[in-house]
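Below you'll find only one chain, the form predicted on its own, shown as structure tokens.
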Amino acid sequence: MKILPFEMERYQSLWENIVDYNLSESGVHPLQLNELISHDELARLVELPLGYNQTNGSAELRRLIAGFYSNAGKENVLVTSGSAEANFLNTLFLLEPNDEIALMLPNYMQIWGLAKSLGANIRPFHLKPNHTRWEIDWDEFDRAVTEKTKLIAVCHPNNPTGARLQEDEIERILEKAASVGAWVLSDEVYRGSERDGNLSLSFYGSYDRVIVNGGLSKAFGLPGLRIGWVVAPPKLVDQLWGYKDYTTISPNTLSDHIAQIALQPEKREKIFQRTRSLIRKNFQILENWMGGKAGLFQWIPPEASAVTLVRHRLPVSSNDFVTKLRDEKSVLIVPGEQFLMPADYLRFGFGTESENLTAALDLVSEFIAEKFEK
């Protein structure tokens, strides 16, 4: 099997540590380890051993995990190097050549790309933008379900629009999964990062084959402590974990002691409130600069999480558009052709220090005045 290149990792990661304002980023500013933990839990860390740990993750990471879901027990999960290793690990083990599988676009293109090198069969399903809000197109959504579909898979909340499902939505699109015997795949590493403050439903407790996959780098602002999960069937998940002792083998000693302190139920609700009060903040410094730009720009704003899609009406691609804020203004961005989307639509992240998003957002306004509005 050849893997295709995944162009919108590799695009962030050539250059979102090499320009001055990354705009490109999904997540929210990164929490600090002297903001997440006491000293008495630093001294304890210190004298931890950097032996290796449980391969599926410690008892208690798992049960802490677990907890954050209805009706899940510790032996429902399995501990990830992210969330993307959580992805990897489902799509390697549910897909083979000619499985059909229906896929919510636009999306995290790390399962297309991967359902794509596996020789699967993807038939696209696409959320629209209605009005206020993006939603599935429910009549391509039927056509996509057949009864050959191995596997729907969703992202939910949703990136790059920032939209979540509601939950007679949710409901439809399991009901469908049961009527062919499919798997539901639901990426919900953006759970915990809603505007309104709500948390978002889960698809995980109602359907038995569910797929649940999680993680601390986006709501939680932790992305450098690699802890991901998935939540499944226990059978599931212990298949899973045979094809992590391929992968990562096992979670980083570390990050398991820290991610329990960080998902103890008092702590992640402190988190949630941290990253969904920076995301308001900010959203109200975007909506501003958007409304200044209402000729040029044309958006849904975001539910949850810490990014958009924006709709562009500049003379120009957004590969090139973005291309030439980098060089000239050391602005990145994403185009949205990364997300197989038409060449007018970028993905602004938001997620960064406000004084740096208003500082980035100024050069984009100078840049745009420079090569659109002389």
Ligand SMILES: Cc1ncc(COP(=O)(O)O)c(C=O)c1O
Second form
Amino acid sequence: MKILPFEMERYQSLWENIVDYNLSESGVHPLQLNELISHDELARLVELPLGYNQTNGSAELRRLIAGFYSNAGKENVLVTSGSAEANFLNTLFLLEPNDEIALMLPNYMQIWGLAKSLGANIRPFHLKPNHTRWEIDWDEFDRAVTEKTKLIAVCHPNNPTGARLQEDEIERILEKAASVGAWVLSDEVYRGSERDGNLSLSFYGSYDRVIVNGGLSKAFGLPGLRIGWVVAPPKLVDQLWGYKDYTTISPNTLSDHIAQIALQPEKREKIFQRTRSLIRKNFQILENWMGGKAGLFQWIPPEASAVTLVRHRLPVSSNDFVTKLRDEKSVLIVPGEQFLMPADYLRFGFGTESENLTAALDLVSEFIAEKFEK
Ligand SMILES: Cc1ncc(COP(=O)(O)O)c(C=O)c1O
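Previous: the form predicted on its own; requested now: the form predicted in complex with the named molecule:
Every component of the complex follows; first up is the chain already shown.
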């Protein structure tokens, strides 16, 4: 198998640490270690032998992760190196050449790229703007899922739209999956970053072929720990663990311990409050900015996450816009083309520090004025 380039990840890797303002990031401004742990905890951490970790994640960490889902125990959890590894292991394990996968689009394009590389048959179903919400095109969904569907993959809350599925929508997907015996893979790494403070419902728990991937990178603001997870039936967890023996062997030992602190229920809630309050504050900044642009931008506000997919009326493709903006103003935005969206969509990440966001948006305004308002 030859793996296709992951266009967005490589684009971000190349530019995110070079530009002055990075609005390509989908998470929130990360926590520092000293904001997360106490002196006593730090003292214990520095005495930790840096040996191999328990390779599927420590029992305590798996117990804490399971506590974030109803009806899960530590036997349902595999700790991975970021949710990216969770997506990788699952896709590799579940899909063979010519297998059918029904895939939600737009999406973080990792599962799309891996499924395509594996020679699977991708049948997309789209989130479409419907007044105030992004909603699944159910006709397309019903066509995408067939008797041959092996896997239905969703991203909820969704990257890049920030859309969140409702209970009846989750049930509808699960019912359809059950009717054809398909697995459901729900990437829920943004769960906990809801603007209204109501934790998104998880797909986990009501159908025996559900796999949920999650991690600390987005709603927890801890991407540098590289802690992700799979929550699934024990047999599948065990099989995926077998694949993990070939990838990263074990989660990072220090990260496993720090993650145990972040996932204590009280701490977890505090972290989510920080994330949501930054998202609310910055959403306001972005909304005001967008409002001042007199119809140039059209958007459906995100329900969760610090990303939003915005439609523009500029006489230029998003690819060209972001390239020139990056080169001339040192601001990085992701073009919609990288999500297989039409060329008039842009993904703004607004989870950075508020002053940064304001300064970056001022530069985008300046750029638009110089190029298009003369
Ligand atoms: C939906 C989604 N899943 C997975 C990932 C990978 O994140 P990580 O490996 O840091 O958990 C990302 C990163 O942007 C994402 O947006």
